[in-house]
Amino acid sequence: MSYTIKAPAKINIGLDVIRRRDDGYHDLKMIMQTVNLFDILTFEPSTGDKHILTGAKTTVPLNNDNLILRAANLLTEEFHITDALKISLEKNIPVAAGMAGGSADAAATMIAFNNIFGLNLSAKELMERGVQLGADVPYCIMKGTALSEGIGDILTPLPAFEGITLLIVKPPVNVSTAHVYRSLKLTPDIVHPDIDAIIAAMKDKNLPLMGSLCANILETVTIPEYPVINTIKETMLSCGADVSLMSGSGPTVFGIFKNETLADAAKEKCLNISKDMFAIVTTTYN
């Protein structure tokens, strides 16, 4: 038995942060939307009595750390199942980037192991678990564009944005999530997005209006610290991109462009920006 499943990243087209909460947390509103890059799991039998994650080529720890495990062991432990799996990662979506691969990661172990076992569960219900492991895995679980508040975890679900041509590019640099939300100052004066009417854009599929509405107020932290960030949105602009913005805390940056001509262009610019950058050009994906 081998079973094979697709955890697709996703970007933020539009973040805003409402407030502080008394527990530490932010109420946000945000839409989110997955895209066509992917990490790839496999799952295998293992003669072992506990489920191992091995991954060539990746950074990311691959011990009970990792969201993947803890996934799997969360639904080891409820259901009481008996057989250990290996779990084999091909990492593809990049680190600390702003696009939930860890999240998205455990969402696809979740599902899997709901598959494999027959656990039965909606996805109303593995997102209910999901939640206990990142406020992005519940949205990971249902994909495609949707409006995401509260922490993450209250979602409904938007009309499809799909095939959209996209320009993603990280630096190389990787920026801690939990560091720009405490570095978050909401002061009076800060320009919230308004993502009503992005979403508004959205539907219509005007991109030139939603470049004039797309904002993620988490660029007020990320930007000052990551100027590349900033020139890498210029030059997405400069090329043709009708909407350049910073995904999730940061620092990946994409561009949303009216065909793949230009993209490709684009990703030749920010490429030479500076070493290591990643750049892919790829599609919306629901």
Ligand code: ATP
Given for the second form:
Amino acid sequence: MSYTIKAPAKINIGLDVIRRRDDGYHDLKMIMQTVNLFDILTFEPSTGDKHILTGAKTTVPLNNDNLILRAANLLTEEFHITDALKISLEKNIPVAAGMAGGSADAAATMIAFNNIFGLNLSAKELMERGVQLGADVPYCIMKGTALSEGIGDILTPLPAFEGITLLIVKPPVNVSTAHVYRSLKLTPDIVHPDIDAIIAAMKDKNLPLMGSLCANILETVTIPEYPVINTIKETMLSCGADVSLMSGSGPTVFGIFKNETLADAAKEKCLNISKDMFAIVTTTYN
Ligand code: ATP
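Form predicted alone done; form predicted together with the ligand now:
Everything in the complex follows now, all chains and molecules, and the chain you saw is the first one.
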């Protein structure tokens, strides 16, 4: 038996923070979109008594802190699973990038366990368990185009934003999600993105209108701290991107382009901004 599953990364086509809650979390309103950039997880029988995780060429810990083993162990305990699995991770999604790579891996692991061990859990039941591992895990189980509200756990599917050419660029800087949220100042004069208007423009695939509307309120924290994010955005726009925006808490920036030729040319320019830049031309994935 060998079971392989893809775990797609996400971008945020708009991100607003509505308020800081008393429990320290934030109420968010964000547009989520899965992209054609995947980690690949393979599950095989293991002779040991515990699940083990292997993965070449990755900096993420392969111990019990890894969201893959946390997801596997959560379902193993609840459903008294006795068979141990060897899980291999091919990590393609940049780590700590604002692309929910860890949450995508956790979601893929839960889906895999549900199928391999015949747990018969519905998507909703998987999502209820997934949120214990991270606020983005329920969305990563759902995938596609969606509105995410609450702490990320209230999900509404949106019309598929299909066939869109993307350039995804991550500069070689590390951004702590917790630091970004802690530093965000929701002053009365801060400009909140109009998420509903972005959704309407997406339905019409009106890219120029999206260009004037798409915004991520977390850029108010990350761009002053990491000006390279703005350099990437400006480079994409000067190369013909209709939209260029930071994803999540950054530092990844994505651009929406009319075609691959424009995106490829922008990729070359972005790679020249600094060394160790990650850049890929891809598409939305629905
Ligand atoms: P988000 O967009 O949800 O904020 P992110 O893309 O910024 O996520 P991740 O790549 O998910 O960040 O990684 C965040 C942290 O989670 C890293 O410090 C990493 O060590 C830890 N982590 C645990 N398991 C994984 C995994 N399977 N893949 C990536 N990171 C993991």
